[in-house]
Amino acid sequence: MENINELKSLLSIPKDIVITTHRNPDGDAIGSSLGLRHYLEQLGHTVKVAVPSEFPHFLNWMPGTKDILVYDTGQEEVKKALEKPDMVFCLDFNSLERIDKMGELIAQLKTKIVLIDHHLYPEPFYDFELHDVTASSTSELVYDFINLLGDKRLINLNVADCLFTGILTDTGSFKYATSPKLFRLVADLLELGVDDNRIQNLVFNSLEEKHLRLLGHVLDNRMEVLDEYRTAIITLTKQDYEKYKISRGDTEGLVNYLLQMSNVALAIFIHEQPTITKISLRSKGNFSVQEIAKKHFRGGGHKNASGGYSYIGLRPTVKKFKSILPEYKDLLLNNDL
């Protein structure tokens, strides 16, 4: 990290700040954020975590949560927020669009904006930056960020339990962008006193009766298998948001399912929202999904796991994913798995 004394003389006199992150904000991006936000505090600044959109429930317990504004459900509380901060932090993504009409806001402010994230090719929106697309995490990039000022002494269990949470949920249970550095990382934490049975019990096993009905509605009617590609697609209908009473983060996950079968290296969960079709891809072995995201889907993300969007609807959508599938079908058919 470049300027990183400039930036330490900065958070050295308390000031008012806000953490921010993107649309639809999962585990790694509540965790990196709320761990951010318990170090900063530390240090005596005054510290507020706006999302532009609800959480996973499943995220409920941790350290600050009831505290987090939320643009979509409080406009004018985010605004206030963002009238005139010190400094802001954006954590977990590469471009102002992803956080819809907040960036619009940030983007007119003279505070000075410090981007800490492991995406592809982010936006020079900032002043300073942490980023690092080896990272498994935002998460891993909070941590080496307090360590780079000098204060891993700082890390309490607050800060601890987020940012595990956050590396958890963003590796797939330490399946997916792990190294070495990330395991003597998560180590620490575990000395410094997280429970990770607890957590992981916290985070996946907290379901209500509708999450394993939708589950299975999906696995029984929505699932296709197109073997000739080694791919697998899921998709929900707007009358699937209704019939089964889906609201934010009840889909988490869902798509990883697909990857269990042991042919199928490409995997592509595909929804209907009120105004855009969202669109999540993983992928197994070698075969990028990060291209087809940014190329088809004005997305990005990932090697392994990537997002996007479209404005035709969802089977048009689902026939347009199709149409390019013989594009890719070597990579596939050749894919390493």
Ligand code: 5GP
The other form holds:
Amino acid sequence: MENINELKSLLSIPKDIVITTHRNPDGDAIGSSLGLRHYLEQLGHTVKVAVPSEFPHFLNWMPGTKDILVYDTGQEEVKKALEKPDMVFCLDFNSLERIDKMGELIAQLKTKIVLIDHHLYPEPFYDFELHDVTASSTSELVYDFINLLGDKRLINLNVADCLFTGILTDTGSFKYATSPKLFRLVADLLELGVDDNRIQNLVFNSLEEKHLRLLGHVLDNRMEVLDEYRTAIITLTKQDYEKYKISRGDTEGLVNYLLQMSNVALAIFIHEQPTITKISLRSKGNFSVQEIAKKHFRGGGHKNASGGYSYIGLRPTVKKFKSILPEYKDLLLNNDL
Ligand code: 5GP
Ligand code: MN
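For comparison with the form predicted on its own, please write out the form predicted in complex with the named molecule.
To see the whole picture, the full complex is given below, headed by that same chain.
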């Protein structure tokens, strides 16, 4: 990170700070934001975490979730927080477009912006950056950030619980984007008292009956396997959401099931949200879903996990996807799994 000393001196005086993260925040978005908050508060700052839309219920146990401001359900509070903060931290996203209307509010500010992120190709909207696409998660980078500022001793159990959760969820329980450095870092977190088994239970074993019924329904009735493209697709309609009484966060992780098939290199999940059709993409090996998301679906993300959206509705989006698959056929078939 360049200008670390300038940032350190800015942070040496108590400030009003807003931390924000991407829409549909996941474990890493919330974990990194709250972890950073618990650190900055120890430096004497007043910190608000503000997010564009609601976060999944399985994160409710994390320390500090009750004070998170959500733009979708509390516009006024978020607008007030963003009136004139002294500093804004943008975590786990790479373009202001990813935070909807909040992005417009932040673009107007004269305050310093710090980006901490691990997504490919960040847009230049910030003054300071800690950016590394090889990092497992933004939570890993928040740990590095605190270390870079010479404050490792301030990583207490609250900070550690939040960062562990972000790492756990973004790596799919240490399956993706791991490294020797990450395991050492996680060892540090365990030494601070993080109870990994407790957190695994809170995050992954917290489903209700309807979630498993939904999974059964999706795999039995909404899955299409296109062997000739090593691709599998699942779709969910508005009616499915109503019938199974599910909300957005409830479909988190569904797309990953498709990759469990040995012949599948590309997994696609397309579902209807109130105004957009949302697309989640996952891949194995060298095949980059980031390119597809960026080129065809206004999105982006990582090589093996990306997302995007369209405005044309569910069926037309599925059709469009099938029409672009031939373009990627060779890459998919030659991909070493
Ligand atoms: P998910 O499929 O879990 O929603 O997202 C997977 C990855 O793609 C995440 O890293 C997320 O940040 C990124 N992503 C998801 N949706 C979008 C989008 O609409 N635009 C961009 N740029 N990235 C997205
Ligand atoms: Mn992340």
